[in-house]
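Below you'll find only one chain, the form predicted on its own, shown as structure tokens.
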Amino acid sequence: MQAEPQAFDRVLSSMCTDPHPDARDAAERFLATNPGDPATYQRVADLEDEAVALLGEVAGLADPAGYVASGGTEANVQAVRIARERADSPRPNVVVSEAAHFSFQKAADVLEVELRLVPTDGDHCADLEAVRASVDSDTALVVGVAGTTEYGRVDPIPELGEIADSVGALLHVDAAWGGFVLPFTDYEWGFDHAPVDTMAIDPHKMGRAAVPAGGLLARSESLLDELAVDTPYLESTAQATLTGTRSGAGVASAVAAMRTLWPAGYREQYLRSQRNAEWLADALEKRGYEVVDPTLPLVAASVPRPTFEALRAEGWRISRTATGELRVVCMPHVTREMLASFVADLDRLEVRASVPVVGDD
């Protein structure tokens, strides 16, 4: 009998989410294609093309360059190997907040890089003196996360990037997850807000796209020179992706997402996710848990373990902060009555839990 996916009903902690429509019959078409040589596959490489410019529009950079990636982890991996590449000491680091995405450890480990990580503010951003008293002349990347995975924070990418010139560093923002709700914020985030060199922005996840159809964006083409590796065999002579062979199905639902839902259906996807997120965080505050304030669309909660365990059980998908915190991503599969479930089972496991059992103390 063949297997049937997961459904999404139950799903509360994952940043990716069920495809658009468009996206997912534009996957199923395009998946044999492969970008990784579009001398050969030129339609699906002219679609990588016009999914660079709109992850562009999105991020706000009229020219830019670029690919679909895997997802975050390649393009945060990529940005740090451009800095590397680019750097002009033989002992270059890395400095990042301690709240930025693990991908960046791996990319330490890979390329051999020292990963200097920074402390949090007490909003959970980057500590601006922590990474001031951190980079020096051996600096070849800050990184600015736009989105965080654990309290979705937007760090202050402006003044990161005054403090990356000081010292001669490239700027990368991390914007995988946050990228498609931002531009319906006041956050100063993208290409137009500060002096952005490369970024992640991942279709698959708030984009709508199907998996994997993560973004990696650059200013400008000759930050990705320093990627680029001769392919002979190939009828392209040259390839600047990590991953070299790809499905052409990220790239075509990425487009399908983007051509449907920007900007509006963007606009209405954030405003409903973040109402929700504000509905679930007022449901727990009014339980009497500590709830950190969704800024995004991101609610986490000083939830005991013993009940979350208890809901995990009951088949909740639920994950926990670095420090223990309940975590729910509000992606655009989760609605009101997801939410009002939970919340109900919530109540009867606390009231269970409650109870004393016959014969304790």
Contents of the next structure:
Protein chains: 2
Amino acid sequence: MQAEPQAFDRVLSSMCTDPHPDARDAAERFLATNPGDPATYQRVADLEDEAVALLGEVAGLADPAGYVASGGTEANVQAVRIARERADSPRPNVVVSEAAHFSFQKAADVLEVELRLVPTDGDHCADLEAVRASVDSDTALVVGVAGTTEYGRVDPIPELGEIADSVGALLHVDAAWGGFVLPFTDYEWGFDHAPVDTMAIDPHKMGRAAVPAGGLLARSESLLDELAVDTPYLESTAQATLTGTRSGAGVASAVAAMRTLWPAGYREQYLRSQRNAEWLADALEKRGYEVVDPTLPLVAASVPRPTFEALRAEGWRISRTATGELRVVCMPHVTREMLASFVADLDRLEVRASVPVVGDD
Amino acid sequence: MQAEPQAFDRVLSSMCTDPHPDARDAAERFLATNPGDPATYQRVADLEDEAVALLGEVAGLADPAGYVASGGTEANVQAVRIARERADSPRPNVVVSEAAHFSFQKAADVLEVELRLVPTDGDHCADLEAVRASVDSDTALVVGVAGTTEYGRVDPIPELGEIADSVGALLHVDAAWGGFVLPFTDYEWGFDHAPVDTMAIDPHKMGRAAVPAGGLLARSESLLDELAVDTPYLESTAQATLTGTRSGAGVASAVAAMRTLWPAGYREQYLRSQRNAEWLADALEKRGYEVVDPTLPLVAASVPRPTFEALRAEGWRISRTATGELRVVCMPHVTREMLASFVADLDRLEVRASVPVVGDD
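Right, the form predicted on its own is done, so what does the form predicted together with another copy of the chain look like?
What follows is the entire complex, opening with the chain shown before.
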């Protein structure tokens, strides 16, 4: 385990993780490169082409367009932007379930589009009836989440595709976290399962690249063209990214991680993470907490606030869902030993709802 | 000199540079941290506070608000966004000289504000009369560039501040490249010289941090509040950044570079870069090229296209202004020896306008 500040031995809250050693090496070798200026930094620009091709393999798209973004937020903002540019309507709207990441709210604020948040069903997925009732001729984009931030749920992507198609809207899939896990499950989430137009899929989450390495994929180059801005004084001619200068470390480390881990390494990592999530869910259930079934490696449980605070004071990095449940993301750095130690601390520190919080003791 | 891919020995086109060794070390130590999640990654969040305070010192602002952005593009987009949110008008406009970076075009596209590009004067600075004629009651923002991308020129910032004030607009200064050079000149460009509201100032350019480390500064926290989006499932409560997950490497390396170099190291670096620019300008002028006087360390000269192409084929990373001049940015990695070698190649490869390009011979 590494020393601070990069120790992950108590981090249960993050959707980022310890980069794979190959990814770390590559990041260090390309630290001083800028794929935003491909005529100057040609080697990293070539690597970015490889990154996009590999991301396409992961997501079921043979000839992908896209780029390595700063993260899922940028990819989601850009997907909304593409849809806004494509829309005929002067008042375009985006339909997404309330379980979607807050970056869609950011996208709506930045891009001044209407965000229509629809409720989830009993299993925390987008409620299809509610989506159907929300779309109209002004709908520019329907979003499906493939691995929600709070419960790791996968929306019914093919059905959302049908709804999007019925009103001439684009379909975006947010697989920022789930993208490197879902290929090893039975879920239908990818470009080969549904008429997906764009996707967020982040190497720096389950892909084990170094931050910042997000991914925006598009089914065709013409979708990306909606984002292009002319670039004088760069020898390249147009720029589709939201940022200008970009991290070569992120690009190189994404390629290194995918070369090493796709597919066998990611499969093994998924199976281990999933087993850990199920073990933790079981342990919490046995202790009487209400647990949301971890269908992907993410556990949510009704641990009371005082106990949560006591665990944080003990140094555990944990976070909560909007409704206050403890949320543990079983990233690759989260081992069975860590979880056993966490559960032992939970047993020791458990605070009955009636007992006040006692500071960091 | 480092091996490829991070060799800078022929790079004359980039506004990024070889990070300072202290910055590189810090980047490597914080590679797996995310200041976008401050409750999980507390150490890097503390470093970001220090980065903003140090940037404030550089830019003449005692109690700065701001954050470490992905780069100048994000900082410029966010400044336009703040102004749009503050504006009373349903059709806000932004007034900026045509010498400004293309990120303002990107900001206008993304944010759907009107961009009013005004001509420059005979010295490539914003023409004040043209600015005065362009602002009106719908003007949300006046932009001054402190170190233009093409010629390194500094717009008359105090006068632009007066014009902005006359129509109730905000004033943004784009010092993304110039910010770590200008404190050692007589230019009036900072928060202490004019009623500047927001500024782009990038540690990963002349500040010698590792990419991605841009800077957005604001005179008050209330300006940043215009950007805030609520953040469930992060233990922090709001996020003002355009991206979500962000690079801890960028933040840590910015702090390391500024601790080491501010102010004496940056002063020395500026003096060396400025002398190099003047040496190159002189050498080019002696050879009969028309040269734009380098008032900051950036040289533009009328080298014909075939010669330019022959130099690129020789491996020199060079770029052109919109009107086709050769453009050499005298970054800290650009030594006198490099420039002498470049001029020797220029002499050897000089192609008369009448002679066709001869490939990479």
